[in-house]
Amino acid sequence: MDVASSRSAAGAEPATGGAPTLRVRGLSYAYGKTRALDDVALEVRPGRVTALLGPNGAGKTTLFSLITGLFDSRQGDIEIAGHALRKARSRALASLGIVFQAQTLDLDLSVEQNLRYFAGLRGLPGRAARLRIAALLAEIGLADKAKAKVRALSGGQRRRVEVARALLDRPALLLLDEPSTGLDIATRRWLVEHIHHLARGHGIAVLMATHLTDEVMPEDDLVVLHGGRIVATGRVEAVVRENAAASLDEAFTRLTSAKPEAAS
């Protein structure tokens, strides 16, 4: 498939206006030798879900932790809510909600105790903080589980307020690594819908990595990666037309069934 016209076929259809809350330009980065991001560029838009879609081993992981300023690289640049993230870092993350693959909730502390001492992190004050809290909780369905140490929540109860954590502190950019990974087929569904609602209903940026064609909808704005490179971008139904598939998941293989080719 032609990269570009999927990309003019997407612009046909605008996706919601404004400037791009998350830029990124001509990035790579290597682990030694080793290419794993090869000249990636994208943006995310305000009120738009963003579907990152690679198989395992595609760079998604890599490009989160540059982006989050766990790793950095010389090559490219990453601009958050109008803050290029190397010459103003400290604006440009205070910008960003994050939930990692990985679960990083405290399971000692109760869940209240866990988003207290993230708002803390965040500087926001006590009562503002209560307050949030408190929203944030009955807004995922767990108001009555304030109190309750992690450690007595199902995998998927936990994974709601990693959610609620990363909105903690009103992010414009809502970036979300593998975060079904574990969860229960309802859990999932609530997961992606939730997303969903968040872009639409407070206009968050969100970008969503996954492996899963059935956790992309198709109004989503979408990245296909694979060994590093952007093998295609658009709106869902445009990279599925470009490509003469029947379905994302018939596209998405074609994309992905081809040896990457060595990089530059």
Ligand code: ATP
The other form holds:
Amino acid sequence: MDVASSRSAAGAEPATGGAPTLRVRGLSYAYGKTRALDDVALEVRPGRVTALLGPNGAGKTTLFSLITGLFDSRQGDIEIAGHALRKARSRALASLGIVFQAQTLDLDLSVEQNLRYFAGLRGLPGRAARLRIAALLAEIGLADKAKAKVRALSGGQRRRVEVARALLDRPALLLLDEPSTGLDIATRRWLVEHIHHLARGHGIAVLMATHLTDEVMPEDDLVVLHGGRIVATGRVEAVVRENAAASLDEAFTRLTSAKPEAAS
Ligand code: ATP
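Alternate state requested, the form predicted together with this ligand (shown: the form predicted on its own):
Below: every chain and molecule of the assembly, starting with the one above.
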């Protein structure tokens, strides 16, 4: 079953015609005197994966905290599915699904209970939630684990459940903060491929933070963040070419080897 493409009244309307689902402009943020983001601008389009690539401390998690409304900044604008976060917060956030860096499932509940609890929070009615959960679990290959306690699942299986949870409400925008942290290579590969499949097949705009160049696919849009500033954007191939590099790995090393400019 095509679980993500038919957006119902319960979900957010998808952005259409290639207009960006996420628009960030002039965004800055500081922790006290430490400037974590400096004049960041980016766009994420439906059906595409935008890889937010940056070394540790680049500002990826801070950017996600701002997009999800956990933090607030007076400097800059964030628009999700056409809704300005500052002016229409509920509508903007209704279009968002997120997989956090840290594991956030209740270990003592079953897979299904975790998902049903979240569906309740998002206002999905019981029968619709049951059907949606069954379809999503089938899609991520965990239909047989519905009744299993999350504690009994592997790290990769738990991550898949978190992806399913983020998709419950048919988001127009999916944010993933270093989703492969702690997973083995085969599971990482499966997860990254599945995320691309979701974007392509279901028209979801995906912003995926990572510090691993091998998680970026050649067709992805790329945003390289270093020291809170965007140091490159564009198609992977163009970024490699513009940096006179033989690979993304080499381009990334070049772009991020200089000490970030003091941002305090
Ligand atoms: P990682 O890949 O390690 O998760 P990141 O790219 O997500 O890193 P952030 O966690 O957003 O980067 O951090 C950006 C900058 O802000 C870093 O210099 C970090 O030390 C600083 N920072 C992050 N959180 C806080 C905080 N709560 N208080 C003070 N400084 C912080």
